[in-house]
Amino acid sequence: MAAIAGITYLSDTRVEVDVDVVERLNRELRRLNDEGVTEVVMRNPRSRHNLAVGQGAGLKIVFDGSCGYYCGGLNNGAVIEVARNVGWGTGEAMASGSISVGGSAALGTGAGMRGGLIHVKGDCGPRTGAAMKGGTLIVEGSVGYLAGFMTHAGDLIVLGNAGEALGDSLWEGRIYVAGEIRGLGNDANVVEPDDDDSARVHALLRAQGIDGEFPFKKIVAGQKLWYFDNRNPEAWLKI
């Protein structure tokens, strides 16, 4: 393997990465995936955006800090983790792999995932999972505003509170909320988990090392906008 400024091979498949000196950061990591490397530490990431971004399987990329906007979007199968908070959009449109989030996380975290597994440890801000088709979403915190809006498939569980519009315009997704909803979305019901739910939603949280028995609520579509209906417009014209 060629020596590189900024990277430093620990062993033949862990390397440790400086973010300020790396050019074109996501073609090196790439690179460094095709060579064998394993295990990216990445120092520095002060905040910085679209770090992380299109990475595939076989590779462990873990940043030491904090990431900006766009951290891990278009995942198609890495792992990633944060040690602290991220911006909005966190794992956009990703495919495939996971990422872990040790902070909290900004607006559009998992917005039109369609598979694979985010977890984030604290709180999420607006539309988190907003237009999801697929894969699962784990906030131990809160999310704000219009979470799981239009959200197509998938499971988003949130073990704290959540904000105004709830699952608005919800369609074939799974939303769980533990604590508090202070407001539900235009079209969405709160219905009662049964117990294979429960137990599916509670075998996905023990597999990230969560432990315990939650209450949740389980939102659903009430299917008036599954289909344009001219009788009732008024419903189409809330979203």
Second form
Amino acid sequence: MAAIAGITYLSDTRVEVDVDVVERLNRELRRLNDEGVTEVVMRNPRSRHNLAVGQGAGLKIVFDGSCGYYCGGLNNGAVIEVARNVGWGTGEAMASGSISVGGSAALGTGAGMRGGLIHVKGDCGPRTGAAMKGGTLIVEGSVGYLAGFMTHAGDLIVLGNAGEALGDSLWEGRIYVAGEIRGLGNDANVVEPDDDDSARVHALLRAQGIDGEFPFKKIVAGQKLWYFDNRNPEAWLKI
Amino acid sequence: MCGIAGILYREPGPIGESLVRMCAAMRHRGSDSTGFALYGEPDPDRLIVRLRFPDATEWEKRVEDIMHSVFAAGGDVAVDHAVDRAQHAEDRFVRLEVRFGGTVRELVHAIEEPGHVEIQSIGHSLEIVKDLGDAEDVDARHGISAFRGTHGLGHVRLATESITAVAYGHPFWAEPFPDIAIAHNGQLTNYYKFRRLLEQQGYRFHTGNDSELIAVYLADKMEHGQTFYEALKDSVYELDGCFAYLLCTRDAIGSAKDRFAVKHLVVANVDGDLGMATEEQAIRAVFPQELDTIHPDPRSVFVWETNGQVLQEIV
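If the structure you just shared is the form predicted alone, then what does the corresponding form predicted together with the partner chain look like?
And the full complex, kicking off with our chain again.
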């Protein structure tokens, strides 16, 4: 029955995969989804790259360990759960669906994501949410250098601290940080979130089972870099 | 691309086999050449010399000529030469062990006197072996897997900044400093500036590869009284570019990352044994279990010593 070795049918809708068989795996996951499988348990991911890339709605994919780079990239509706850590570019350019990470994530989590949700329970490295164009990225721990860089849209919500150059060259993305901010990037300003904002962010957190009131600071663009101002060229030269 | 790997065992262990596995797991990052810097049992009374003859014509006679030249300079051969098979029939890789009372610079001069030869490394403990092809090719030709020791480096190369050639592969030896080697992933933009400064002090560079600079630059700082840790910290701001590199001495591995954190580095401490690599999956080729890993921050410097001490700072 299995098209590639290492796949075990637990039932008609639940499948277990030994991730050591990484070749053609993403294509095979899409085929299983088309066949009506709704949950795949991925054993032994061994920090391999490009796992569960380009998967569609209707499929839940659970990894029982750590994944490598680009896990869940280009996600198009799948629900992905990683028990432990992930490498660079998790959920890169995803459109919809969700990715939940039990441990920490390396650089560029959610870079260029357009929609959906990423929830990291640990910390994230540099460039978290860089060039996000939509969606929600929740980090329960801290984020590294240059988080929210050039973020166009969407919400980056950080319960821990933020590193240097937070929100550098920000567009219309919204960044919320509950902890300390080590340094702001070019044209990033801290404002107090209004009540609607705060209610909306706390609702997003509650939907992920995170209760409590967090004293968020909101980071938005100063809009000085949005249009060239020939009276203030120095602002541009800093970029 | 390119990939770097480092391993440091509490007790002497199978560093060759481990580094081959790590480099094989990163084959997709480059297989133009693969190289290893291996640290075996140090012996202060002899130096291990790794040579390559790019043109194998009469190579046996040339080994004899080198030995005569070393004798003439006051040295002695401790262990007769051994030869590895090479990727190209015209290449010959030769390993010698010599006793030499003079400086390493004088030994280099004596070895080079008879004619064209590349010195891959000289050290009391260090042996650098690098050749074209992927990790398994290089292991099959040079017997890397059999090598035991305390620590070492591996490098898989995708040649971007300079040509595909054995001499341009990593790791690089920091001539003329015994037992110092580097594996680097990245590009330096101010490499020529430092190279000229060091050449004015009498150092020599054999390739156009920017990574060769880093090894000599750091070794020179240590020669002038800085500690390994201090030299690494200086490099974060003095070297311009994007880099993550591992530098080995006889008793430590150090790492430094640039200000922008563009290059990957993952480190895992597994009950006191350390694995470090560009990709976590390379570390898990040696330590397959789930690992707690460190991803060094931008501007961070680490020194892991063979005695278990760790120094770290974000500069």
